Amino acid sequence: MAKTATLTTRKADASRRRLVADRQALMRTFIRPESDAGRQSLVKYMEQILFGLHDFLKNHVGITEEIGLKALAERFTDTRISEHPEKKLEQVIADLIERIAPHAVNVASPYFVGHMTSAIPYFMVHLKTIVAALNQNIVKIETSKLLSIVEKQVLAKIHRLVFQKNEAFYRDHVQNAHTALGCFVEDGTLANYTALWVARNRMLKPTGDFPGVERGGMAAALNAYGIDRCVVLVTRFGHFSIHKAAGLLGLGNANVLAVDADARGRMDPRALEGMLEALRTSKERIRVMAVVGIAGTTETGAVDPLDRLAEICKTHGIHFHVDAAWGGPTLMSEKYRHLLAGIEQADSVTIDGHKQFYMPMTCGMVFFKDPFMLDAVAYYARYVNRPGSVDLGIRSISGSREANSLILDSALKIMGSKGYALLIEHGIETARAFAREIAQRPLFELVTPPVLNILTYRLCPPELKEKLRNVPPEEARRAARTLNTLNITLQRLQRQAGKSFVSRTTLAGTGPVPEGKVVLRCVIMNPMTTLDILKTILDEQESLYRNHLA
């Protein structure tokens, strides 16, 4: 055995010695496979990925024995870049398949129902490959040309899906170099940041000798406008990117104020009006910069009453932003688009392409009802994004970025709105069926029924459920803490078993425990996830409870 290991090491060392970084080798590596073996290795795996993606993932991803992150980290501690090439293409590919992929997460599995990352259609890999090969940079027309034009068309298509303006409006703005219906960014976080950036700059715009907040800064802006602080209003279910944006924009994340939500996790319009009145009559001079409504909260999938919130914001002259990173594509379903009623009244809307448009990472989008709003964050430079140019980078927080709008455009043509609607409807209806199944099982308790395709529940054995209702407060608190511990442990055990996965979260401020209620969180977006699979997941949880926790 030792001789074999030594021989393998010697062969590897000899191979490394043969690899030299010279001009000839560099050019060969740069423009074509260095050998037939490299080509064959690439073709072997790429054929599986391109034409049998989900079988490839099933066979190669997440199939090894359980191994902890610490043990994995110990394998990746070499911090030196070798002077000469270490491996040939075929060796690198083999490493990716044999050493990396087995310890990745198979998010495409229909049993993986814990996060907002799921399977993608197989053709997305083809489209991504073409986009990578073209390597267009959408920051500037000179590095993208037609791709920038395509992007403006795609933005108009999704803008129309959201805001439903008339034909004349889109004829005027689809390819208008002086307006912008929205922009692509890397994710929903940057999309939310962009929306609040625009809201801040429009509220604290130039006045008198003050050049505007973007140039003069927050301290000068507050002084010029005679206010003490700016605040953003959202429920406690708002995505943490709202707090990050407040920090980055100079408001301070302590000025993101939580509006009370109802029992279903939706912003209470009466609570919003009450908070606005309290802020108006406060001794401090406070200006509300934006109200953020949510169309699909990260934790529970709740949808705020967007139509009512829009009316309140219009009455008070406040920027109304809707974070529809998750729920936005629901608009493609004629059956369920009513769940987002009022979104068309928003001033700005975030949608994530790599969520329910089923695109590869990373693709965020933000849209504005007013096509001139993005002028509030326009930047120019002599060498790029010059005034008067049609460069899309003028009105975007992102600099260089790939043409993932081409992927979305192609996917819309391949799927059609009805194709996407079928995916959305499957998720919503399967989630509702799963909720009914949970309610029928004595060991479980449904916590937040699904509005879209996210629900939460928890393990709640009858004897503990009884203690929560009919015992003194201190004993109820002990029972609630026991339930939290049980659900944390159950989720960990199921994750370690590696057959299926649900996530968990803590719903704050519910029940007798101040630190909140630990719940299991299920996201149904994989079209291959069926009710039978979800029943199997519950069966496994029941088995884990009886064998390890009861």
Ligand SMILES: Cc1ncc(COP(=O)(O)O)c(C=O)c1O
The other form holds:
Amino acid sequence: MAKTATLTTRKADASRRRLVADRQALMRTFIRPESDAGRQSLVKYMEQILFGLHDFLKNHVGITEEIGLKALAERFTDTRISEHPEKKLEQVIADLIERIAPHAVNVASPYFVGHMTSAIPYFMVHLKTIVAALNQNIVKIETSKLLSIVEKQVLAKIHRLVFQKNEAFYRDHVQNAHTALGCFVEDGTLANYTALWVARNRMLKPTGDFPGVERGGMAAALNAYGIDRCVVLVTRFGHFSIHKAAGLLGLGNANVLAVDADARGRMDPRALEGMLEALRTSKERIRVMAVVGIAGTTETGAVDPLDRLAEICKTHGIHFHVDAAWGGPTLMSEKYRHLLAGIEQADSVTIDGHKQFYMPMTCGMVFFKDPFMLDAVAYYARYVNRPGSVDLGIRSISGSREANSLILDSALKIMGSKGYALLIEHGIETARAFAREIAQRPLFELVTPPVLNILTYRLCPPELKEKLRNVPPEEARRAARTLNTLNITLQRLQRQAGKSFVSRTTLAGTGPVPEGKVVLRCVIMNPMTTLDILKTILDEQESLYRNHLA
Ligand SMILES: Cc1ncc(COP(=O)(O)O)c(C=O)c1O
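Starting from the form predicted alone above, please write out the structure of the form predicted in complex with this ligand.
After this comes the whole thing, all chains and molecules, with the earlier chain placed first.
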């Protein structure tokens, strides 16, 4: 046994020794294989990747293998870069498939319903490969040419889905070098950032000697405009990227103020009006930079009353941003697009490609109703991005970036809006059926019914449910805390069992304890997730409760 091990080690050592960094071998990796043999090996590697990873997805229904993060981390502690090549590509790919992938999370499993990351259509892998192979850089036309043109067209398609302007409008702007209907960014975070960046620069624009906030900075801007602070208004369900943006933009994230929401987590328009009035009459000189409405909150999937919020913002002349990072693609469903009514009145809208457009990680987009708005963040450079050029880097937080629009454009062609609508409708309708199932089971309580395809619920055994209702406040608080602990433990046990995954969050401001209500959160976007699968997940939770927690 020991002899075999030594032999294997020696063989491995010998093969490692054979690999030497060599200029000619290196050069070959930059040239497309011309020979039949070379071509075959390239195809073989692609097969290895596509089928090897596919087998991983097939064989690992659960979340991860049973090995803790700490133990895994111990395997990855060597911090030296090997001087000479360690492995050939074939070995590296095999290693990735056999040693890395099994410890990744099988987000494609239909039992993985806890997050906004899910299975993607398989053709996305092909499209992503094409993007990598072309390796265009969208920052400027000189490194992307047609791909920048394609990007403008895709932006116009999604802009049209959201804002529904007329044909003449899109004819004017689709390929107009002087205007921008939106831009691609890395993710929803940067999309929200871009929208607020534009809102800030437009509000604190140049005036008199003041060159504008982008040039003069926040302190000078507040001084020039005679204000003490700028605030952004959103409910407490706003994604934390709004807070990050406020920090980065120099507002200070304490100036993101929470507008009250109703029991379903939607912004209360009267509370918004009340807050605007309070700010207007406050002793401090406060300017509202933007109101953010959400179309699909991260935690519960709630949709704010966008039409009412749009009206209020219009009356007060405030930038209205809609964070539709999650819910945006619902617009493709004729059946459910009314859930986002009012989004077309927004000044700016965030939509993520890697969420309900089912694109591979990552793709954020932000759209502006007014095609000149992005001018507020335009930057030029002498060697690229010259005024008047089509260079898309002019109006973008990103510098170099990949041609993600090619993936979205191709996916739209492959699926059609009807194809996407089928996915969206499946999510919404399965979530509704699941909510009915939860409501029927005595051990559970539905906390936030789905508007889109996200819902929250919790384990709530009848005896504790009773205690929440008909007992003195102190006892109710104790019961609420017990319930919170039960749900935290349940979620952990299920995750550790590795067969399925729901996530967990705490809904602040609900229930008798100040720390809020711990709930289980389900996001249903995988078309393979059926009601039967969701019932199995509930069955598993019931048996975990009976065997470990009751
Ligand atoms: C409503 C909402 N906005 C913004 C984001 C941020 O998106 P990303 O994680 O792509 O930065 C998320 C992410 O979950 C979200 O749910």
